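Just one chain follows, in the form predicted on its own, and it is written as structure tokens.
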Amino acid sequence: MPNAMAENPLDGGFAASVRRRSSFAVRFWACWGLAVVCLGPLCGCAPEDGDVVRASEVSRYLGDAAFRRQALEASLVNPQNTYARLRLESYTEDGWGRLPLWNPRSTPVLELNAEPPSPEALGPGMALLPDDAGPQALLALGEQAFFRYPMQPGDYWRGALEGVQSAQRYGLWSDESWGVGGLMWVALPDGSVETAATCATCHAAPVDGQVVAGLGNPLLDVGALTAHWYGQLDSPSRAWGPGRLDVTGDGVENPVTIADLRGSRSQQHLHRTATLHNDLVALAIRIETLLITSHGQALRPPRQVAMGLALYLYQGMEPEPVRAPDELSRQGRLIFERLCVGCHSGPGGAGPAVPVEAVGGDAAVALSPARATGYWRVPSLRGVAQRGRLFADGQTEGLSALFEARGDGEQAHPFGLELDNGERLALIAYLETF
């Protein structure tokens, strides 16, 4: 791809290159036996029983409607909320299964202030694979789809492309390979060309000069962008602030922090409110149905894309610790084992969901009829040191503020506040090793 962004002043110290995954892939497959989720057949090793089951689940998700339906039903924590009821009603072969596939012609947005290209100038959609393609090929497709598949078309994205100041104001990163903010020009069914967000638009962010896939973008301010673009300066969305989105579709203002998708395989539940039990197939169905509802239940993604994205989230974006174990972090581990393992007890520091009232903070989204379960998900701590905003309400900015009391009475995590400064530093040091 031409180096169209190399001299773009939008860079301004932002990402110069995407963190490549090839070295991770080598390390991952070399130590596949230690992974929580592993597809042994991909690395030429003799498969364990669990590996065969996992590869079978990929195949059955792609080709077995009854299996998909069963997996959906098993994943729902509260079948009575509107999120669950819509899917139970519609996720059938005669329902959403009949929708036309969404795999449109598209091309990356490489320049600011650019006019939409003609439909003929766009590239082809995602290059789908043969029916017998293995999980490794689907994983590679998922990585491409993360940066290239148009998830959410919207003319408002053009408001962030009006110039350098606009792009920076609304939090778009730029990269010489992936373009501006992961945005795409996409051909719509009516023959027009419009901008569209990819997964990476919200779930990738610059850290130390590299765009890190999966990390929630703490600078992205979609609420202010849409208010500006549509001239609705009194819109409540202006108050969302950077790094937050209202995704529940329940008619209530309850924005949440853009999630860090890294460490997905460590999560016991999906969504902030623990709406879904987590496994690979449940995650693929969650991605598939998200695309359907985002397009007004008029289109559906190729299931290869949904499964590829699920595999990429599970296996392609495990974060590396920012700190190696040392004496300070070892002291912090003892504090963690005393104070934190009641919730953060599982692999990657995740754990079972906890009642909403046990945690505190702004419970608006937890009480939403769209996704209410009565619980918060206990998030994985993998990569927590790089997150710009913590907790569902996003009001805690980074680890440095994690154990400091807030003055508004809405403490999102009222634990560890009694620690002295030395203990806080030690515990933070340990969290940096996740």
The other form holds:
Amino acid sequence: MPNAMAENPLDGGFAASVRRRSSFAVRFWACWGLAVVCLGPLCGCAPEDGDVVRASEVSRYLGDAAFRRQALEASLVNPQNTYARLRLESYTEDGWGRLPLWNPRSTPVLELNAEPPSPEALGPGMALLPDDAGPQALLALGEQAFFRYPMQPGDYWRGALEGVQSAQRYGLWSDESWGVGGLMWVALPDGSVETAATCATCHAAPVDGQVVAGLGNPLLDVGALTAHWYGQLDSPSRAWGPGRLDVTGDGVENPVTIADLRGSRSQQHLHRTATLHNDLVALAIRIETLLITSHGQALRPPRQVAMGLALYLYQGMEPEPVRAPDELSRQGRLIFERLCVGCHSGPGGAGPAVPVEAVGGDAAVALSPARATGYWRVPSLRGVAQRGRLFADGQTEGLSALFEARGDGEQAHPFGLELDNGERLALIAYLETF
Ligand code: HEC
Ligand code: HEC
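Previous: the form predicted on its own; requested now: the form predicted together with ligand HEC:
Up next: the whole complex, starting with the chain shown before.
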């Protein structure tokens, strides 16, 4: 059961290639095209019920400010936390809607220890589409943006580019076509050129020598990197450890595992703390507002990029199970149905959020003034066998450690502990089929 903890392809040179899963998306949108012409099973490619609705959601998100506002309000689980309050205050046409667009010239970082290129040497920004572009074209734009849209400029990324050792120490992956760690050189408004992260810097990781898009990077150590770069040796961020980040700015030290975005479609909520109800439009707004806050609320992304990314997460990166169902996994399934399905009840093993007390876990994350709702979301288990780090605190390294106590003697997940070894192996085999 290889998972993303195992390796860093920088060890073996710059050789990994990205495993891309667009076949599902192509099939899906081919059916969507047909659905417009003839809505029915006679077409030989029966559309899912939601497909046509989804296409109209895409165009309303792009063109209808009142629709976006309504979708934002409907997505917030707890309107009192600071995440919700900031958005309720600012996500209006007169607020963040007036910010200038951010689509700068940029080019991928292809080498370690290189000087910044001159602004003229950078490539163009994202190639935006005509207003009537369909969801299929937006999804393709989103896939590009995932690896190429410079979402978070910061000089500290250079600290990870000083040489092979630094790249390994701070957990950058490398790939022939996508470059080093998904990092970009980007032109800033003041005319300088700086490094910037893309979604793929955090949300992609190598498994078996191939970079898997969507998987949280369990080796990326942004806390140690920023402490090193700014010479802050007593910074609390040094304790975050790899694969975790404090994303909230709520004044509390509460780093959280970098999310696995594959199977986003099966998540019933977004964020560990179930901050948002999840659907395609809520996801696009979540991404749009993330990009605004990560630029200090001074710039906003083209909405096509936000929706393209949402479509890519929703439709374009479903993982393939690492195991086909067999006798052992069928035994495990029975155990899962007895002990786990009460919470992991929906498609992909996700389920409705549960009160924090029902599960326990990292209290600092659960109680974050920025994001808390009083609930943990019950996460999708799609692709769980490849995840390097599990649970909000990321202290459990892969499924094989699921039933082991952590350093503090507590169990990460207080379920299935009474099972004997054989039953545990069967249960893990079943989880490998998700
Ligand atoms: C610097 C690292 C970093 C970068 C870059 C980053 N993210 Fe994340 N992302 C995180 C972390 C950490 C979480 C977990 C937050 C939580 O669970 O509360 C997260 C969570 C998410 C979630 C919620 C997923 C879920 O299941 O709850 C989405 C969606 C997401 N990111 C999309 C993106 C997109 C799209 C981009 C690029 C535009 C991006 N992220 C860039 C670190 C990052
Ligand atoms: C009372 C509800 C509940 C029950 C019962 C339950 N879970 Fe969970 N499970 C959760 C919640 C909530 C989380 C997320 C906790 C967190 O984010 O730290 C979770 C997380 C997980 C994860 C980690 C996923 C990840 O990426 O972090 C795995 C694996 C898992 N559960 C498997 C199981 C198995 C196997 C069983 C049965 C033996 C089970 N769960 C029973 C609620 C439950």
